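There is one chain below, alone, in structure tokens, taken in the form predicted on its own.
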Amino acid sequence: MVFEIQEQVDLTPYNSFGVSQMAAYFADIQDPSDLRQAREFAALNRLSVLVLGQGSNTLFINDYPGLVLYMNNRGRQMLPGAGMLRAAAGESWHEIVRYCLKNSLYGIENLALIPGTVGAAPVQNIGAYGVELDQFFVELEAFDLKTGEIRHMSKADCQFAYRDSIFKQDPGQKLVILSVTLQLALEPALEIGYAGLADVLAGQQVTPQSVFDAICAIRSSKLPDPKQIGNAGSFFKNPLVSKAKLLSLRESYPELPAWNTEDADLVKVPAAWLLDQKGWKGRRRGGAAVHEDHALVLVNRDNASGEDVVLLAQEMSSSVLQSFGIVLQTEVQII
């Protein structure tokens, strides 16, 4: 395929919210040579650059005046060393999880059905049901838009944290992920202690396949399919609060759930629980709504604009701040 810069491209197919905004310029990236040409074009025309995979964690509230790079490179490769897999950034994350299970590579089955691409996974340090990407991460390749060089980055280089990485910070925002290398296990080491998962698996023979199937079923029951109704999954992060704050809140809300974290002084509380207490399920603003079954999921109910979604999210977070003194942070990248 010949590299091409397109003009005035509708981004509706490229974001899972299905919000209609235009990109001034757009390039389908299939290999590093495409990135080099795109970099030259952006520099020559003094354009900002935005990298997109499946747009499953992105909300547009305006047209994008620069160059959108749609990462569409593909490929997967077993490397020397037992259980080492390299996958291109444009590959579907869920399909990689399925591929690993089919080939007796274990560990990431708890991350099944997370929407998005392989390249997006390190940006968010995706996690679910007691497992996070960084537990299996070895390294990645990234194209530096500033220098035009390809960099190899270790786990330490990526600065992973809860739903965070260097790629969300200034030093990493000029880096375009090309591929990710994972170290999978050759023998199952199943993580089934997370709330809800053990209940679904009760009475079954627990195998990697049954864990995969259970998580797909749970996610499908809780989270709407973006192909049916626009959404980006969980809109807010689960907040971290001090143990002293938790004890104070439990004087008024003794049933408030919480989980320990690696920091002995902090606990994680479920944002969905906080929002449920404020009655947000099903409420609307313009074309945007909170899903009827999950207060963390904002949906494009009726040709919502990005502004509809953001204003609804602001009202939700304000209500939590006023009632609980907790600031909700968004998981979704707002453009």
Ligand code: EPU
Given for the second form:
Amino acid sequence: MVFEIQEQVDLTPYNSFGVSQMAAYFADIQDPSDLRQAREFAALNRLSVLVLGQGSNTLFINDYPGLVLYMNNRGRQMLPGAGMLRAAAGESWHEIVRYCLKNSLYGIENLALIPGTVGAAPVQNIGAYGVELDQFFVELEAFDLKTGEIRHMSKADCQFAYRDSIFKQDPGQKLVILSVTLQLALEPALEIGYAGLADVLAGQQVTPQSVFDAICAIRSSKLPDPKQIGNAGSFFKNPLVSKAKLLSLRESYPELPAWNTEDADLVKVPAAWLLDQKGWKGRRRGGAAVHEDHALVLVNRDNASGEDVVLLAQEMSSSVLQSFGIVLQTEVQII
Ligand code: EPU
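Show the form predicted in complex with the named molecule, please, the one above being the form predicted on its own.
Starting with the chain above, the whole complex follows.
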């Protein structure tokens, strides 16, 4: 395909919230070598650059005045090391999970049905049901928009943390992820400790396939499908609080759940639980709403603008701050 930069492109199909904002310039990148031309175009016209996969963690609140690079390169390849798979950034993450299962490569079953692309997975170090991407991550290839060179980045280079990595910060944002290499296990290594997962599996043989099926069933029952109703999964991160703070909160809220973290002084508490106490499920502001079944998920109920969603999110976080003294941070990137 001839490389082309389009002008004034409606981003509705390119963000899972389905909000309508325009990109001044837009390029569908199927061949990573086109990034050189895209970089020159942006430099010449002094444009900022935004990299998008399926836009499943992005909320647009304004038109984007620069160049959007829609990463749409495909390909998967087994590398010489046993269980080592390289996948192109534009591949669908869920399809890679299915491909691994079919080819007896194990470990990422719990990450089934996470919307988005392979290239987006390291940006927020996707995680679910006790498993995080960084456990399987070997390296990635990225195009450096500053220098025009290809970089190979190790796990340490990526600075992974809970829903975070160097790609969410500057200078990381100048890097366009082209492919990701994962090390999968050749023998099943199942993680079924997450609350609720073992219950769904009760009475069944626990195999990679049954865990994959259980994860798909749990996600489908709790989380809305972005193809049916616009959303970006969890809107906020689960906050970390000190153990002292947890004890004082539990005087008023003895049921407040909490999980230990690597830091002995800090626990993670579910933002959904805090929001649920404040009655947020199902509430609406303009076209935006909180999902009826999950208080952490904001949805585009009826032609919501990005601003509707953000205003609702601000009200939600203020109510949590007021009642619990906890600051919620957004997980979704607001552009
Ligand atoms: N809960 C409520 N009310 C609700 C929803 C949940 O009280 O409306 C309670 C649940 O009972 C449970 C706790 O909150 O005690 C946690 O709920 P859940 O298991 O649904 O997980 P979560 O903490 O809300 C996180 C991730 C999800 C991931 C699940 C499963 C974050 C921000 N979110 O959600 O990831 O799928 O755990 O591992 O860490 C995403 O990042 O977009 C995402 C969906």
